[in-house]
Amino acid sequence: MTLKLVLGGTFDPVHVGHVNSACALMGLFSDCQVVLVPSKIPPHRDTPSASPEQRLKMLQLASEEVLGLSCDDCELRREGSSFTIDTLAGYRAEAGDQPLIFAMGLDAWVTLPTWHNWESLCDVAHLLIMERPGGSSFEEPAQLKAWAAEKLVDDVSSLETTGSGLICHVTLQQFDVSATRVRETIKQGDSTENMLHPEVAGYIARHQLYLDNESHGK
């Protein structure tokens, strides 16, 4: 049985940190497929610089040679804001009673009470919270802490035994790259070597993305 793990984001652009984190997540389980889901209209973030179609294409280029990694345009095909609960409900309908995991960073986790229908997330999936080595300065809201208390498990393998309902925190290696840093590097005309997949870097160059505050190309 292949476990499905969903990793969402704006991916503006997708960089080696995204791919390396996805591979690290796959390594936590015996048989796991990670699906990268780009957000069309992120409710809690600024509008991405690149278009949804451009961000999807870059994801395809970055993931096509990585076994077990794929991307899905389900949020791009929906109208309106990209709500995670809607995406996970769609995957749950496909998965039946099989395990489904949604992974997010700790920075996103602490904002969960601001998400649309957030208390229903564990009805359709497990939540896997990615932390960086050395701890964090992020503080959990009391409401979130109380909601999560009875759902927390220490062993990530517990997520493979039931379909949904559990929350687990894992520590992953920190990758010293961010989409913000990539965009600034491109804007300044500096090299993005070791930050981007070569095919992604080539696509950005061809379409003149991130040279200013607006996207170029198609």
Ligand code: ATP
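Residue numbers count along the first chain shown, from 1. Here the structure is a predicted model, which is why all the values come from computation and not from measurement. Definition used throughout: the rigid core is the maximal C-alpha set that superposes within 1.5 Å between two forms. Compared with the form predicted together with the named molecule:
- Superposed on the core, the two forms barely differ at Q98: its CA moves less than 2 Å between the two forms.
- The Cα position of S82 differs by 2 Å or more between the two forms after fitting on the rigid core.
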Contents of the next structure:
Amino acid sequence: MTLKLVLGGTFDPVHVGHVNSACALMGLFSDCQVVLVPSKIPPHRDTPSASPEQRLKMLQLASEEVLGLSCDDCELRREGSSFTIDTLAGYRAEAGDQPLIFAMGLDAWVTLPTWHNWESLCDVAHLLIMERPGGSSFEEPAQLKAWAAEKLVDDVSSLETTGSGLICHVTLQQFDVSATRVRETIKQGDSTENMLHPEVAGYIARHQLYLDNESHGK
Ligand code: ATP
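Any chance you could show the form predicted together with the named molecule after that form predicted alone?
Now the full complex is given, and it begins with the chain already shown.
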């Protein structure tokens, strides 16, 4: 059965770091599909932000040409707060006892103890953590380190042998790009070549996204 790997994020906007990392993750397993799941953005977020519909559209544009890659707007559709644990519980129900993996960058990993019901995540999925450039600046909270200790495995293929419960760190090819840098680059009027897929860059230009501190997406 195909292994499902979920990569959540704000994707504001999706960039080549997301898609290339998703492809590299897919390559770690024999039969794997990656689902990109955009999250709701807290309304107080003070950077120029695309609407949920626009973030989803950009994800569709970036993923439609890539075999094995798709996106799912389940968190955007859910009423009220939308949590990763609920998304993974939904996928778990579909997957039976097959492996389910939630992947995240190191920057997201170190914030895990702030996530809703974070200590239950390994009850429904494996966690796969990707290094990111500047990795040494992400400090792992002691509470997280202690929780993860007995779940850690070195060999990523262990994640294919059981449904959930393991944590593995992987170092993939590094793509030194972030959505923050994309937004800043656009705001400064500089070129985003090599940071965005051409279809996504075209969509951003047509909708005049990320140009100033006004939100265009509300
Ligand atoms: P921002 O700069 O707005 O924080 P971001 O570029 O980190 O955004 P997110 O949507 O927050 O993008 O990322 C979704 C997930 O993808 C997170 O787990 C994040 O760590 C990971 N990720 C983002 N960019 C990269 C990259 N270049 N390489 C590997 N993982 C990445």
